[in-house]
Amino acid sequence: MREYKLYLNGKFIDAEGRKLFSGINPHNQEVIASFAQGSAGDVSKAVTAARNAFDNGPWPTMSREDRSALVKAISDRINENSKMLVELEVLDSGSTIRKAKEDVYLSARNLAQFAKLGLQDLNDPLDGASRAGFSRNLLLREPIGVVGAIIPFNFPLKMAIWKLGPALLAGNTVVLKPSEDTSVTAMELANMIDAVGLPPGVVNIITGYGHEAGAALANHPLVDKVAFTGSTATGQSIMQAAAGTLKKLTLECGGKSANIVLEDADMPMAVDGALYAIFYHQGQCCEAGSRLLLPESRADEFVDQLIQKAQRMKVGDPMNTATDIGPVVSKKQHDRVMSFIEKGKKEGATLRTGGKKPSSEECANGYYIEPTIFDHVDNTSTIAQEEIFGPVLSVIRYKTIEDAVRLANESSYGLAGGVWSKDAEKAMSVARKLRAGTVWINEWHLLNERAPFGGYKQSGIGREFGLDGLKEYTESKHVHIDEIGSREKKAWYDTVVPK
């Protein structure tokens, strides 16, 4: 069993509580790690390091050229341990191991690109500002401060680089904050930032409980910004915690994505990009495909070929290579999950597949669930409108592409949506009406990181990714130089100046 403290300042310390939580895999329940419990005056104790670091030490000031090489010697230090974290991702969150391998490889890859993008000058001349021979402007892009970060249990390694790259090649300093579910892969990753050798405090990493030290983070008054990535209730106590300070803020929060099937589709590849929207890592996603709007004219062959090919999905221990779906994180999920399952039923839905733990010995000690499909689903009903996160599929069926447009719109979140057509100018007139951040046209969770991502509505504030994510962890600042140099030409002298 691997034991983690705190990464504090350049150090591992306990908890000044001295207590620990477990990490447990999701498969079978075994003990696979022990954390230190990190508690509000933890927290207080990395904040403090990191204002000092970002007020008195070199990051802030440090060239974009020397910061950039020291990311991306991060990411190769991910690329020569990427077997140990695939095998670790894969234990503590109950990854498959084929999405695991993809997450460390993507991990490496977009913090070296994020190295690229912070060579970038981001400073503007502000030409045309003024005219020639009154003054010359210029914005400036700083830092903003110290960035308390605040992650998921989904995608453990990658949502810490989304944070991290980004917040680091500004020039912040950072306090992370791992979910208590899945602290694993953030802690080895401390590992290899102390091995780099950042100067201390510029990254401290706190492991424990949300309630307590995730709260305290977004509390304190030394913290200059919150980077969250969950669920939109706990992105809306963040905001309230971060008004009393004014805290800059970015949230990407929940989704309840519409995956519009129009009637030209291709049937075989929207078929299979469906269930991979929604059943890619059992559903715990917050762009995940979980609404599907089918035209009425081809709902019921779509659907049947939608189950046979769910049915066949394996759905199992997440270390073999055959598994197509694994356990969800943790019992608190499953129990989530499985109460929103009878909730539809309870609703009116009609249960066509899953809906229930599998029966095989192999998922006998694991929170697995069968990949589930809820069709003829009303569109205001709980499953259509609330966030799951689990395998769990709701189709609704439209008439008009105008019914499944209004359909698609008719949530409080707007992180993401997609539409399935041949005819790519119909798809594109689709796409510019979805009210969501990210809009795929046949495809499926592709993100980029030299494009921005982030949400309409209750899905978020804020962008990650390309210029705009860095931007967002940065503050402007307009300098305007006069070139006049004389009093008496000055455009204010005869307003309030007396002579």
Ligand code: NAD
Given for the second form:
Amino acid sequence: MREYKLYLNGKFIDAEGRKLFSGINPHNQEVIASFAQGSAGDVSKAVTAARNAFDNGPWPTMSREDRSALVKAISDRINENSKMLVELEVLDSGSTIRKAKEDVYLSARNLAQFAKLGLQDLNDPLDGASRAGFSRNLLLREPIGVVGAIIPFNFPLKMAIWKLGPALLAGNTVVLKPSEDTSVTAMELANMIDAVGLPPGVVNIITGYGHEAGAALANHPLVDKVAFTGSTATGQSIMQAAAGTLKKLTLECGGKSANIVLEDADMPMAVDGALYAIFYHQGQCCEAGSRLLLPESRADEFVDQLIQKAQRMKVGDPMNTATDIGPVVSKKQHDRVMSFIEKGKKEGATLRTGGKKPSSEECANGYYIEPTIFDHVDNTSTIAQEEIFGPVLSVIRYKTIEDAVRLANESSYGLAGGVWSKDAEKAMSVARKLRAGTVWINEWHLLNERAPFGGYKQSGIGREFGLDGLKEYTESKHVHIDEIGSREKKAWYDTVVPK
Ligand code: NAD
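Structure of the form predicted in complex with this ligand, please, following the form predicted on its own?
Up next: the whole complex, starting with the chain shown before.
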């Protein structure tokens, strides 16, 4: 069993009172790791270390090139250790091995791309604002300070990278709190960060529970910004905690994204795309295509094809490369998803496939749920409005395209959306009408490090990725340099100062 300590001020240390908690393999419920259970006191020590590294250390003023090189070195370590990281991610999170390979590869690639982005000079001479003989104006982009980064369970390594990369490249120092359900790869990342030689206190990683370590981080007066990814409910309590000292915030929260198939869509591609949109990582993706909007004229045929393929998906041990669907992350998540399935049945949707734990021996001790499809779902019902975060698809039928757009937007969320059509212009006109931060046309899930990602409405505040994402970790400072140079020509002083 692996044992992990807190990573604080460049050292691996026990939590106060030596408290521990366990990491559980969702495939068989075996304990695979023990973690130090960070308390509010441990968080405070980590924030103090990060504060000191920011206020007195070299990191914020280091050249962009030097910071970028160190971040790139972490990316190289991830690549060198990819086999180990993939295996640990599977054991810890229940991710299928095929997805975990992609995640580790993308974590290294995302970080390398951030490192390149971090070379850009974000300062701006503000030429348009300057006037010779009057003033020169500059916009300086400066780091915000200490960032508290709080991340969810679903993409443990990738989420850590998405926070650390831009925060560090902009010159901030960080206290990262991984999810209590999936902390293993964040702690392996701590080993790699330590090995590349970042100055002590620049990155601190505190494992622990949300209500304890997470809340302490969101509340701490010396934290300047909280960068959060997780559920909308937790995002709301973080926003309240941050209000006390008016911390800067980015919130990447939940979704209930609508996937709209138009009548003229390429059906084989749209069927597989719809399955990929919802069942990738057991539906535990913020951007999952969890509402499928089908035109009445083609819905029967489409749903039949979905069911045939869903029933062919192999549910089982995520370490097996043939597995399509692994377990969900925890008993809590399993019970939550099952309760939504019961609610769907009670509210009158038609359960067409799945809806229970698979009967195979392989799945007996794990948190497994069959890929589940409900048809004839009412868009106002619970399973169409609430984020289930499991392998459950709600099919909603529509009459006209206007209808489909209205249904898609009738949601408190606005993270993503999709349109399937052979007519590029028609698809684009639907894409424009969707109130969502990312829209795919004939695709799903693919993100781009150079394009911003984030949510409208209650899916979040702010963006990750691209220059927009990097700027979220900066303060803007306007410097006005006088070029007049004479009291006599400054008539505005006369409004208060006697001549
Ligand atoms: P969660 O909100 O339960 O937990 C997220 C993190 O917040 C964890 O580290 C947890 O310990 C911590 N936390 C919990 N309570 C806290 C509190 N009171 N104060 C401070 N921290 C606290 O979410 P989860 O179940 O781990 O992840 C699933 C959710 O994440 C889904 O809603 C999903 O949509 C969302 N998500 C969003 C994105 C995105 O980019 N928009 C990406 C991935 C996941």
